[in-house]
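This document starts with one chain, in the form predicted on its own, laid out as structure tokens.
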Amino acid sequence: MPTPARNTLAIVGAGPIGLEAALAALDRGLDAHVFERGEVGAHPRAWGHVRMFTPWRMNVGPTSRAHLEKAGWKSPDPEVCPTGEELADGYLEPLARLSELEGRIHAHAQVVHLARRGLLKGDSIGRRDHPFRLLVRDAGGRESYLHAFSAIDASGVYGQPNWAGDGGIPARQELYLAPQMSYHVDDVVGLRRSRHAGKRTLVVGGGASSATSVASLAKLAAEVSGTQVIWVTRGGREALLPENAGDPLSERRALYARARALASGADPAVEHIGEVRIEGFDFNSATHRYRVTLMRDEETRVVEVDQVLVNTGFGPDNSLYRELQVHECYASRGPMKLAAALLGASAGDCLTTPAFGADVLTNPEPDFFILGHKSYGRNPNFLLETGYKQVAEVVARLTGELATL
């Protein structure tokens, strides 16, 4: 099998970070190709009805903007917060159509595994001399091997939702019932309206996703009588989405305020149950209802609902690079050096989390980088503009190292 050129770069994921990386790499002489397991923009479209907290000016990469404007693209209002659908339609789709990326974005091409050709995970000598080996599966299930001398994983975390059960593992029967429950932010007042209107829905989780779901269900309850929400969280009500009066992200500030009010009883259609864990699910196929067992200390409570929304966050899929030498954080499952830097910075909010240079983004595996939300592991404080800074640092590092070979 022929050895690829030294300037070859494989990028996993055709989201905002992956496409920014491809354009930045091409500008600096790298032969970049992007592999996307679905369509470009599939993840933003999956939460397309949800409005982002950040405005357009924070969501467009500098390299991508330069290429788009050269092609005649008109930037949306920089102060408006786009929805996921608007981000995909107004930004990612035009990016994918750029002539510079023609033939370089491979949709429906899932990278199943990454390794080093001729090496095992434990082989430590001369890894940079062996190209990365990608097992790629197309939409028809056919598999092939591709090779490149550098690789970026920008596949994100949205495809790997966390489980509902205590300790982060599935509750009883959750694995069995997961295909019929929802693990994302449903469009409950639009596309999924019929699933929730006039019914009782359980929402699990205490972050922004669950707050979005609960606020949307409360809106639906005002329109359709009989709609009810049970919102269960691991923490207590007083710790739920704490107020930040000076929050400059107005969409987030408004959502959190609404969610706190709902948890405090502002709407009789919403019941909040805090400081509980999910023990198990049962589904009655005759009534098409779930019986959910909640535990607080040693006290058991069973609630009966029509639908279940598990909004407990997302985590990285590390099976992709299990044969590479990646040092992972034991807590967040992100790359260890970055995870330690985030902890050391005491970063508690996406707006105050600093961007770190290429030295912090490196792994023991040479020329392999995890960028974007996946680099933060299960830490939710990631911004797209942080990912764009990561791209600039890493592409500069890759081209600088290439020049020294």
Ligand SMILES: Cc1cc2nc3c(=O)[nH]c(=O)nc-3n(C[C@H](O)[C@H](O)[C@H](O)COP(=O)(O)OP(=O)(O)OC[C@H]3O[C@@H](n4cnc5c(N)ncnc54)[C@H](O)[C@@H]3O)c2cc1C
Second form
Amino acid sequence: MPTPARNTLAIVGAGPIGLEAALAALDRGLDAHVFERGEVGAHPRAWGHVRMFTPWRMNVGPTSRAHLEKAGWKSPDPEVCPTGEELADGYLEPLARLSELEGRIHAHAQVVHLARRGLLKGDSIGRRDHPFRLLVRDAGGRESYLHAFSAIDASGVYGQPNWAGDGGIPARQELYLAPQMSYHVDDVVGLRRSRHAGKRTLVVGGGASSATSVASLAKLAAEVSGTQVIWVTRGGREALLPENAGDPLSERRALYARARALASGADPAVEHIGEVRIEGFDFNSATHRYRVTLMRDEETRVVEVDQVLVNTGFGPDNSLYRELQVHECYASRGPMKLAAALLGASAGDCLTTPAFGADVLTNPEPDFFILGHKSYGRNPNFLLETGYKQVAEVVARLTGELATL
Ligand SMILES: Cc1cc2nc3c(=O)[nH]c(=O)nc-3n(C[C@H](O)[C@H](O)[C@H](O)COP(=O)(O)OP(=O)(O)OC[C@H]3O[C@@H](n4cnc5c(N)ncnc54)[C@H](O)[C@@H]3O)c2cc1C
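The block above covers the form predicted on its own; next, return the form predicted in complex with the ligand.
Starting with the chain above, the whole complex follows.
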């Protein structure tokens, strides 16, 4: 089996960070290829109807911008916040069409595993001399191996939603019923309207995604009578999406204020139940309704609903690099050094969190980096702006090391 050139770089995921990394790496003489399990921008497309909190000026990577502008791309209004779909159509697609990336983005190519050729996880000596070995699966299920001397995992977290049940594990019957419930931010006023119009929906979760779902369902309730929402959260109402009067992100400020008002009874179509845990789900196949058991201390309450939206956040898929030496944070499941730095800097808000340098992004596994949304693990505070800074740091580190070989 031929050994790849030393400057080869494999990137997992063609999201905003994977594409920025590819262009930055090519600019510095690395031979980069991107492997994408779906299509370019698959995750922002999946939440395509959701308007971002950050405006265009914060969402475009500096290297991507330079390449796009050279190709005649006109930047959208920098102060406007795009939807996920607009980000994919107006930015990621044009990026993927750049001649520089021709033949370098491999769509419908899922990286199933990532290891070192000839080494197991426990082998400690000379890992850098063994290329990474990627098991890649195409859309037809055919698998092949590819090799590269450096690797970036920018595969995001949106494909790995958390469970609804208490303690983060599935509630009773949740595993069985999961395929018919939803674990994403559904387009309840558009594509998924008929599932919710005139129906009663349970929304689980206390973050931005659940706020988006509840606010959209309330909008639907104003249009279609009989539409109802039960919103359950682990914490109490007072702790829900606290007000930050100085928040410069007006989309976020408005959504959180609306969500707090809805939780406080501003709309009779929305009932908020705080400080509860989900104990179990039952589905009645005669009525097509769910009976959901909620627990507060030892008290039980059962609610009946037509649909369930679980918006309890996302986490990283670490099965990909199981055979690599990655030191994972026991709390966030992100890479340890970055998780510790984030904890240390825990001002709380994504806007004030620094990007940190390449040292913080390293793993015990040499030349392997987890970047972008996945680098934050379960911490929801990731911003694209931060990811673009990570890319610059890491590509400089990789090329610097290459120069010393
Ligand atoms: C609803 C929502 C709203 C958000 N709003 C904002 C915002 O306003 N501002 C902001 O800065 N950030 C926002 N974010 C956070 C973050 O910026 C986005 O999640 C962003 O898409 C992350 O980019 P990424 O490149 O790290 O990963 P992703 O965009 O998630 O891309 C990862 C890619 O990897 C692919 N992939 C996954 N597994 C594999 C595999 N095994 N093999 C090959 N390919 C794989 C996926 O198909 C996907 O295309 C938001 C996130 C969500 C969910």
